[in-house]
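As structure tokens, one chain now follows by itself in the form predicted alone.
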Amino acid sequence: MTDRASSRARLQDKVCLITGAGRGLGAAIARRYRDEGAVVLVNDVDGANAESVAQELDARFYVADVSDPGAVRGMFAEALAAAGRIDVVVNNAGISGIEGDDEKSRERQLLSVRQAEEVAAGGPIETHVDVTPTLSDEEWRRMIAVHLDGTFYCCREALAIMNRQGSGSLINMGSIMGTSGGAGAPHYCAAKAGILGLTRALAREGASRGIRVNAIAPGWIDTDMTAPLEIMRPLIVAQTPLQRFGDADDIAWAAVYLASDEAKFVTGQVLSPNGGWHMSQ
């Protein structure tokens, strides 16, 4: 339901900013927030994105890549100076490294497929996803500066601001892969799981200012992200117990439980919505 009358209005009047809110995770975040009455600014790298979601909703938007420290402190300062404070940050800002890649994704996928096929029969396993040998070291660092520097300098300016107020809450997109891990992807592995363990740090050290700081891990989601897993699909709602993708709801439905006040008891954890494919958070 998407009429914001009907709504329990359960971040009335919260502003609320929501990095890579241009698609995706962040669009249907910034929509359900949009919907429980909160204030919405969205963040994007990319400004046409950015502007149709923000007309959308009747929100501000401001483009900014939040790899970079500066963009990121000049967002910030303008969102409040606009709204005149900051109640919760969404981190959702992401990259999967191979975008664009049609070859390389297909290519993985398959020797992925190839060894689960191997390792059910039986063995012997031939085939082997090896990623990590040829990972270039720009690669590596645009993963880590994206995911992982990229929360810590959005957390790091909306702690100032909220340390002020006495009052906040943070919400940092980890993933599976970052509490698991995953064959082919060591680098997003790598900044996901990195992602939980500042979650805990900043949960406790916001704590004493009453300000929470938790995370997301999202299972395989139905996103343009993992539009191209076309061929490990069947493979992975196999190993799901609910038997499916999830959707971009299954998500924003937590992220509003964790911004909302029904969550005030709530900081350091990891809510994973997964449909049971990872069962140890």
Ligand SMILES: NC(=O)c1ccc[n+]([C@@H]2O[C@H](COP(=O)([O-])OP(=O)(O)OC[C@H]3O[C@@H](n4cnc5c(N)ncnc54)[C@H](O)[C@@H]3O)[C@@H](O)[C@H]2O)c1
Given for the second form:
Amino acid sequence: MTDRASSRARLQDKVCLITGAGRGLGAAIARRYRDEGAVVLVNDVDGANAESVAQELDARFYVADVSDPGAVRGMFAEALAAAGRIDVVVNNAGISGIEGDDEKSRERQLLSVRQAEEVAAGGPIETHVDVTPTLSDEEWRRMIAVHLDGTFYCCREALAIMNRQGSGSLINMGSIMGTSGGAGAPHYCAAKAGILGLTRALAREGASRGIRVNAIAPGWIDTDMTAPLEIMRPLIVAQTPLQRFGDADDIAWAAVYLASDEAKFVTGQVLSPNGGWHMSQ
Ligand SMILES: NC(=O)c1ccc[n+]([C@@H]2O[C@H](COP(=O)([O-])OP(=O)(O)OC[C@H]3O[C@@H](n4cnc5c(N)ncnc54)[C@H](O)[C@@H]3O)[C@@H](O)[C@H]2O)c1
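And the form predicted in complex with the ligand, for comparison with the form predicted alone?
Everything in the complex follows now, all chains and molecules, and the chain you saw is the first one.
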């Protein structure tokens, strides 16, 4: 095999389960993994999207809500029975908290943009991003449930399998919001920060068996999740040294690297493709 040919199959025959892979970053990761020779297993709570991506990639798919521990247990049991092993799990499923609520999305963006304009003009700041006082228990709990509980449930099932195998790699989807914070999304920022802490704890726990655990902390990436951000978009681009939103492949390549043997000395780390928006994780 030439160097070029071998570099094309960086995940040859690795069994890789990707949550939230029905669209967006998860689907992009699934495509790159398949191209790198992986046996891809697609998860999403949206059955139609999961099936469509699975069909495209000739992959198995599992419709399960990652915030439901029973559904997660069932998915891993089925996946293990079908594939015989699980080498990589990408915990990518997530929500923004403003899905389908255009009015709320617009209001929060306007507050942030107005406040940034006031700061740029030298103050005084008269616009306040008052989201937390009105954030409901349900909004808070659902966000933590999908991101943090979901990542924990999937890591728990995956590690039970990987510990027996004596090998494996977990990749958890964080965000620049987990370290930089972001006004207007306290529940999202808290969930993503929790995922980074969980990642570091599991990296230490898994190391004695050679199981690697890392996180990706994307910056602002063009997907359905960020599509409603049209009001903030110019501000975000202006704040980004590389002067653009990322595309899904910018994240997929990071996920390929972390899953591959090229990253065999990398554990407990946060890789953050973010165009320079945030420079410390
Ligand atoms: N797009 C960005 O700018 C950005 C930045 C930082 C981090 N992220 C994170 O990357 C991940 C993917 O984001 P995206 O932009 O592709 O979003 P997206 O909304 O386009 O896709 C998310 C996918 O997750 C699925 N999903 C949601 N809840 C689920 C659940 N409970 N169980 C299983 N599947 C579920 C959705 O059905 C959807 O297919 C998320 O964790 C998100 O927080 C995104």
